[in-house]
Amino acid sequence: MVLWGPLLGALLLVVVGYLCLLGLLRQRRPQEPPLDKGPVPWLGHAMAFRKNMPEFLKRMRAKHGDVFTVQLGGQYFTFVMDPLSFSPILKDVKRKLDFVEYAEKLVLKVFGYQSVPGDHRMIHTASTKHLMGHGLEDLNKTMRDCLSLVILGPKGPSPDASSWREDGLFHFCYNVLFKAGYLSLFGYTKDSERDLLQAEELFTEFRKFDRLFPRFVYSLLGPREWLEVGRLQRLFHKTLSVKENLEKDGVSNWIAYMLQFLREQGVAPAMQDKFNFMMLWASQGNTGPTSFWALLFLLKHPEAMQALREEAARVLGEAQQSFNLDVSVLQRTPVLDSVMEETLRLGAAPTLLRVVHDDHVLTMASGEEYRLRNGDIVALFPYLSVHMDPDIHPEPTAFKYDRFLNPDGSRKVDFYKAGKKIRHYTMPWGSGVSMCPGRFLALSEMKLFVLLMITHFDLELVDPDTPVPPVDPQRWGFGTMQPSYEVRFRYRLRSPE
């Protein structure tokens, strides 16, 4: 009879001990970026990373300067952390350094989605078509209209909208966001009501996904969540199927185009489902969250406010009183698009990853080259590098609504670094072949949002001293940042004047 008991124990212990001994085994070698294996075999840095990514990254660059590797979970990162070095990695015209194979392996496991040879360049060509230009324009308008259902409800304004209402501000810009964007992108039958009763209890599950994400993505969920998590993919692919949609109007050419792609490659439906729940999380993840910290920001600043506000009725005269606002003055807003970027670069903070195929040299800015070893991954973080660089920009962790406009009131472009123009002074979309694609379609969204909130609507903090929150640290390094804990707020139906 086989003890399966000592013999599972024995295996594990040939695993572990193969597994820390690559990671005893590597040294750094001529040319190569200062490495630092951490304290844990095979871990390594895991877990000082995943506490405070930022203040991990800050000693590390203390203690090996601007460029160095760390080993997290057995993987080996090289970090960059001087901007004016990003261009080769950005670029990089010998193609050595590759987004779409780490890409590839992460949407595989959070959304089930395999990827088919030409999707990801698909996604980029669809982005162009379909959300620039007139693509753009006519989804803004199906935005504002879906804004307004969700805001306001199907019937529009109650007798008692004038009348204050309480909620938490974090997720009153999720909750909306996230609605009017499903509806936007994903279509709508004739039952409005159903509709956003469906879109409600699907934010529910988002919320859920959307908590559980972090960890999911580091393989860190207890037994139970795991399972949760296998209940919500399979949520998700029924309830975005393309069998679903065919029931619905207004599905998004943006949607429409890519589906059809996939069919024409011969993809399953089951994995055309999958694909929607991909782009849905892309498409949502990031508004709701980004519009919370846009109108805490105004609510703290009383001169940001008053400055939009300004601006706003500059562009839209009379039309501020209605919802069915032209859309096309969001090309007219430099104020907003400052507000925008100012909290972009305070909020958001993704990480982008190559991963290095074949041994490649980095030249940096400074001269000096490194040698970056073949199937290691080059991380660039953004937020600390460049965002929050005194150098780039002054007072970095101060809110300055006006931080991106020249004094004439055009959009500021003009960085330096060193005395040196910088390229990337903010990077909340990624860069080069990482940029996220649908980014003039959410920055549009949040824009409508923002707009349609403070002409509309009366708002104030419950409790005007309440402090800017600290971000919850398990969402660094996935987009744009979550406050550890809600913020409440009142708003009310402005009267006309």
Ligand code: HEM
Given for the second form:
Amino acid sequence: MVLWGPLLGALLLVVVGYLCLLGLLRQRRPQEPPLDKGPVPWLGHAMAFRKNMPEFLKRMRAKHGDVFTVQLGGQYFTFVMDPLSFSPILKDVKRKLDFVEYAEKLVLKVFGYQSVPGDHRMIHTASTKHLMGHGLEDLNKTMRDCLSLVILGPKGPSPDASSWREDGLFHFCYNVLFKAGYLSLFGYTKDSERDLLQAEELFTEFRKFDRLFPRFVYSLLGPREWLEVGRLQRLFHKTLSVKENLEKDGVSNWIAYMLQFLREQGVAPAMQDKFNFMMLWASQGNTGPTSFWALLFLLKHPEAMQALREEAARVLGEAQQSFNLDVSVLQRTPVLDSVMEETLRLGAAPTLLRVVHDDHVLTMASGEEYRLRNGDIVALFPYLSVHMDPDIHPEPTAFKYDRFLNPDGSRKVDFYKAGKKIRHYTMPWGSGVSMCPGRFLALSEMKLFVLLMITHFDLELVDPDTPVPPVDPQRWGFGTMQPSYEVRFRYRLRSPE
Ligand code: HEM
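Taking the form predicted alone as the starting point, write out the structure of the form predicted in complex with protoporphyrin IX containing FE (HEM).
First the chain shown before, then all remaining chains and molecules of the complex.
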């Protein structure tokens, strides 16, 4: 027994020594981007990166320029910061930059889902079929009905619905969007009361997982948190199990299509449950937080709220009185579209990652060439290099509801960097092979929610002077940001005029 201590210590030393050596041995080769291994062997810059990703990347850009390679936890990441040079990475005609390899490892760890050949392409096929075009029209109607069920309750508005009620705005938006989104996609039964209760319970557990998520991905959980994550994973696998789904009526065609593919590939039911968990996460993790920022910006900018209410009155007309609005109006709302695009510009901060296969030469817009090394990861962080670039978006930190409107009121799509028209002027949905396949549904459901809230409710902040809260720095790189504290608000159903 006594020998185990020194033996384990020695083993640990060998492992740590080996890992450090790997880092120490790496040298920048000719034509490679500047290499910054960071202050700590193996960990590299991981601490500074996690503490505040945009600030860290700003420092690196100031030191090294638009392309640099940094070490983060033993892995080398090459960040490309010039958006005019994104196209060759996103198009990747030579197929040397791989999204799937990285994603497969991540989803196995986080959701327990083991990929099968063709599933990534299948998700995009299913989404083109059912989350766009005609499929989307049907789903929008379901989403509208589920939103009204969640907001008004199964029996419609209660007699006291026109009295003021108070809640946290973040909690309210996330809760409503989650429940409506979950019921629309994963199905409902004839018993709406029970469905709502179950969705509420699931939301509570979802938030527990959501809070642990960033540190889980970075493997930074304490022992108790590890146990909690395991419990939550099992709970989601069970609640979303294909067996439970069989009992439901309204499972969306999107989910049904994907599960059928998995069945045909011989994927075991237990693995299909894990797939469902992954889809729940992908479909519900960002719409609630984005809707929160949208409503908060509207409440903080009365001129935006007024412009939006005017647009709503114009396109909805008499129908404004009813929750049962015609979903085709969503195609005639340029002001709301601009509000959502601006909200996503300010609030969405995903990192786009690709694994380099074989050494690969990246040609920048300037004509410079950089050799990327096999096994490294190419990373884009559009929040900093696009959304916050003052050349593309003047006064980038300000919310301007009409930033994406032309003077004639049509959608603005012309943006420039260094005098050149820029294709990727916002990238909340990522781009290329991994571009969010749910983006049209996401936009419609968030737009429906905002429209219903501003036309049917009086809304106000409990403290009108409350500032827009800073974002929670843990979540940089993971999609839509969340606030670092809650904002209280009041709402009441408007009496019909
Ligand atoms: C505001 C809401 C949303 C935002 C900001 C968002 C953003 C994103 C981003 C940035 C990615 C790419 C991740 C990467 O490159 O690694 C992504 C992927 C994905 N999103 Fe969304 N998303 C939203 C809503 C939705 C919804 C509503 C659905 C489904 C109904 C959905 C389904 C997916 C799926 C399945 C993927 C994985 C795609 C792949 O593996 O290629 N998302 N999303």
